[in-house]
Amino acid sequence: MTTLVPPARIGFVGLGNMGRPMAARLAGAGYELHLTDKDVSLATNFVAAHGGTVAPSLAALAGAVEAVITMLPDGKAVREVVLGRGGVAASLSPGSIVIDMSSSDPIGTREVGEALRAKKIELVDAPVSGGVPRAHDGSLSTMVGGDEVAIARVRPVLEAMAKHVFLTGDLGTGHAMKALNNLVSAGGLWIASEALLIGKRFGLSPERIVEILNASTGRNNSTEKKFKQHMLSRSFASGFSLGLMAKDLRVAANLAAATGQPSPLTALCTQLWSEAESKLGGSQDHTAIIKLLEAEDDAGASRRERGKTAFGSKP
């Protein structure tokens, strides 16, 4: 089997808020690309930006390529794209290879590896971190688990899109830890967007907590890449929304549970990320969780001013 190097013909299913550049970045290396999207207008626009051919079915695209990348909302829609009615897995030849660069659950990944390896192709799970800026300029880094030939054989599609290509092992390995990655970086920002509302209610300055935090010990990645640029600007615009994050938390806890791990801060963390969803809506990027704990934090205040006057009336 060779290797997939330029212009080998790739297909691309998923043009979302990190589809498109990535595809962009495949584009712009010289594959030949075939596009879908469930919104046929994004495929549309990217194939008159950046060149391609629109698949005018997942039939056809599968049928005019030699690997399949997919990019969707979570291993659902994966599975129904790859095997459902009309899916790519119908029309691959025999030594294809399907990419899921989504965030799906490695449990359900493994299956669907099953599922194709019957068929004579193989699926590499490779789904990625770093957000839309870093898809835009090629600097992701993407945990890749499946079979060592069809990895190699994929690695410079991979490589066209990522900085960093780590082989995690086998077949569902990658989406584990793209949903372990994800639980850290959540935690990371739940925790110190309450330290910011601490500090500021005892009389810090929110832009001197965060300036103080990425020059200390407490800095982390939403220190450094969200706080000032999307929650005190109030841009909330991070391109993640907080429905996928907390997606991906319930996808840590599955896998929590599946392997027996005791895991009681995974458990609180995915219970605060899905009860925000419920209140703020899944749509909302994922930065906007520190309105719902501003909103609590003056729910509280006013409680607590309530309870002052009370005590402090005379009868």
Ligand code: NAD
Contents of the next structure:
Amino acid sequence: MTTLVPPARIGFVGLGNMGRPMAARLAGAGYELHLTDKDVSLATNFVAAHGGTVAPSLAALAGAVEAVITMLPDGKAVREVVLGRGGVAASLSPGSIVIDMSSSDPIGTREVGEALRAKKIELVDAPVSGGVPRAHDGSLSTMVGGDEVAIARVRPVLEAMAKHVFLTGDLGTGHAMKALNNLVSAGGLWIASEALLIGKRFGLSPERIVEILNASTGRNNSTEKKFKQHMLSRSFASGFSLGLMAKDLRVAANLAAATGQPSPLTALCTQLWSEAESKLGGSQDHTAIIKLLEAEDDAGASRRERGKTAFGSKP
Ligand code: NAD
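Having seen the form predicted alone, I'd like the form predicted together with nicotinamide-adenine-dinucleotide now, please.
Now the complete complex, all chains and molecules, led by this one.
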């Protein structure tokens, strides 16, 4: 079994916000790419800019490559692309490898892995962290689960996209780690948003709050990389949607339930992000959750104002 160094033939399914810059790194490294997306124009535009071949179907893609990367919204889409009718599993050769770099549900990943193993195809889960900017410069982190021989074969492919390659253990542990990472990240963003709005109501300047948090123990990735850039600026353009973050939290909550670990804050955080998704719409940037807290803040203020007047009018 060969290690997949350039110009090995790689299939890439899912050319969204993350998939495009990640595939561009592979093209730049000299891999021969066969690409597709549900939105075919994304594949056509990619090939015009970076080279490679637009695959006319998943079967054609799978028949042309040694490994397939999936960078899709969730585990359901991955299952459909891999095991669904006309999916890649039917046309990949024995000995080939599927690398799921999406943030998928780890329990589903183990099921897909078993189905593939029956066809002598390996599955490696290698979700990423770092967002769109780090996808562009190839400095993502990836957390990789699965068979160590298969991982060693695809390591050069992963290193073309990621600066940090962490082995996490058995298949699914990469996806579990990713969901847990996003749980911590989402909790940090939410609580910092609440702190910002509390401070603002008390008379602190939002810019000053962020500056002080970032020089103090309250800082986190969101206060450093998202608050000034996407929230105070009102650009809401981090490139990571609210729907995907809420999905990651549901994956983390399911994982908590499957392990039996009591985790009340995980449950609350998942509920808050899922409600935000219903209220604002999943396609909004995830940083837009502060708009919801601001709206509730205003509604609360007018409720309190009404209450005060009524109380004040009593003798
Ligand atoms: P995205 O929605 O921008 O892209 C997903 C792409 O998959 C779209 O182009 C869509 O057309 C395509 N697609 C969906 N179903 C398909 C199917 N059945 N067949 C072919 N193509 C299909 O999402 P994204 O932001 O690129 O994220 C991709 C994955 O990476 C998600 O699991 C997400 O949680 C994770 N992730 C995102 C970020 C980020 O900052 N955006 C960071 C780390 C991880």
